[in-house]
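Single chain ahead, by itself, as structure tokens, in the form predicted alone.
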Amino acid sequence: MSQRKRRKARQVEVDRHLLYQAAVQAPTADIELFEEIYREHRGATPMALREDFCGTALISSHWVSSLKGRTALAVDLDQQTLEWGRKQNLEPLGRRARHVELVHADVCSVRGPRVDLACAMNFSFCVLKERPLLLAYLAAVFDGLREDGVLILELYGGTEAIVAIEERREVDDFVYVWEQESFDPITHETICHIHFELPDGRRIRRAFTYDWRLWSIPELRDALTEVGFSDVAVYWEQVDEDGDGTGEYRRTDREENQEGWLVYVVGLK
């Protein structure tokens, strides 16, 4: 095989969704956190999950594999990404894949079947840049939750979240790069990109681009209350002596600001 053909073959092998899953997602840890939060407030084990903005439905695939009898509703507007997830994440599950329902739809339009727990991870709901759209989404989730249902929203912030910055992190044999290109202090609109640097020296620029409104915690709390949630809890990531995140979260009502923070805003029906 010529050098040109070998290079072309290597390029075909690169899959941005696989790189994203390896660099960004941790479904086992996510599910453990979901279970902890749900048990803390409901004293039970959640069985039915709704994964909004699910992308490749990685969390849903792990959810139905984590405990017998679990079901998942995975909703996304991108049909191609859903099909990728069906082939790569669901088909390897065999019969368990039947417990995941992939739904190609606007999350604001899906109100059933009712579930114990819903989630919107990786700041995905920030694509809803206008408050009426955010309220419409939260209202749809509220209607789609069972009587004691719980909604978990992942959000980031901090002093470095509102400046142009680029962060690099090694993952396995490649480098994950998070770039915050711009932030508008009036609208809180932000443009962010994910790049990947591969072992052979190639760089996949803008493998993913996000055009978001960076919502604040108070805005989310107010919106959740407005659509009917009875209580809203904030789970803040703990840090070690060096100021690095530990992956452990606890409920809190007041915190000092940090350069970067990651929280889960939890709506309790």
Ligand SMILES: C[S@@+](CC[C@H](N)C(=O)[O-])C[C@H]1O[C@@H](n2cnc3c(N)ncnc32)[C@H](O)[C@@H]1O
Second form
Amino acid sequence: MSQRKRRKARQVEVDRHLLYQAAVQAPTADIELFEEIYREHRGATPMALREDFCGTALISSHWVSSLKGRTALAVDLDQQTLEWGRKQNLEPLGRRARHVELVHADVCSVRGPRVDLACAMNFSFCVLKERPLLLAYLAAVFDGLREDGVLILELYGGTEAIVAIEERREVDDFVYVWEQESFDPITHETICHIHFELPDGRRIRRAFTYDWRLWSIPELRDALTEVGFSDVAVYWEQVDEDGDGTGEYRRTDREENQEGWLVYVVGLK
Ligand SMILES: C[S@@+](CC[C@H](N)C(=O)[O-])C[C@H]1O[C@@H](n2cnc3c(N)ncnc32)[C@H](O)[C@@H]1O
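What does the same protein look like in the form predicted in complex with this ligand, given that the last one was the form predicted alone?
In what comes next, the whole complex appears, and the chain from above leads the way.
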């Protein structure tokens, strides 16, 4: 590869994580929700977090900055992405960065140190497409939780989640494009991509590609129960009079299906 190409490749690498974080992550809101859910069930403030499939460990870096004494274990298989997170998200924290432990490992093999709260955000556990693999992951997290620990899994679904579709959204000065390329009704396997369109006209096609199994809420509930979680709660987004999402989530047992929903499936140890 020529030096110019290498520089360009590096530039795209840097850009895609920054763009991803700006487009799909909201660590402050996530942490508020984690605290609310944990307090509702345990009457306490969670201090130790495990961020599975952490990517650039953005949530962990905000977590240890959000309250003195907080610690985070951030687990991901991709060393390059972890390194990017160390440089861009942890180094700016200075001494506080010591409270984040970046773990380069398969989430299914990490059983400790034990934490109050574990999370798998942005549907990332859907990469575990076989049920035995999903069970292995949930069992590992179960072991990695303290006695009153809580696991939060973010999942999407709805009638438009199972069709080929492309959605565009303006974020700051760029456009974020979410493409659902395919969905197989027999296996529930889905291929999705994230593309970016930059203000200078540059397009980053397939900045990220996901090859997932879109698990259903009842499948997750059964699997969580099977590995030992004593209760499973589903948090659904509340809507205002116009039917728009408010960003507030409440525990609920029954809902009507929607074109698109995003929920938190919560396993209580
Ligand atoms: C969709 S990204 C999620 C990034 C971030 N957690 C978020 O919420 O936006 C999925 C991440 O999962 C990681 N990953 C995939 N399989 C994994 C596994 N078995 N163990 C640990 N990390 C894994 C990938 O390397 C990638 O960084």
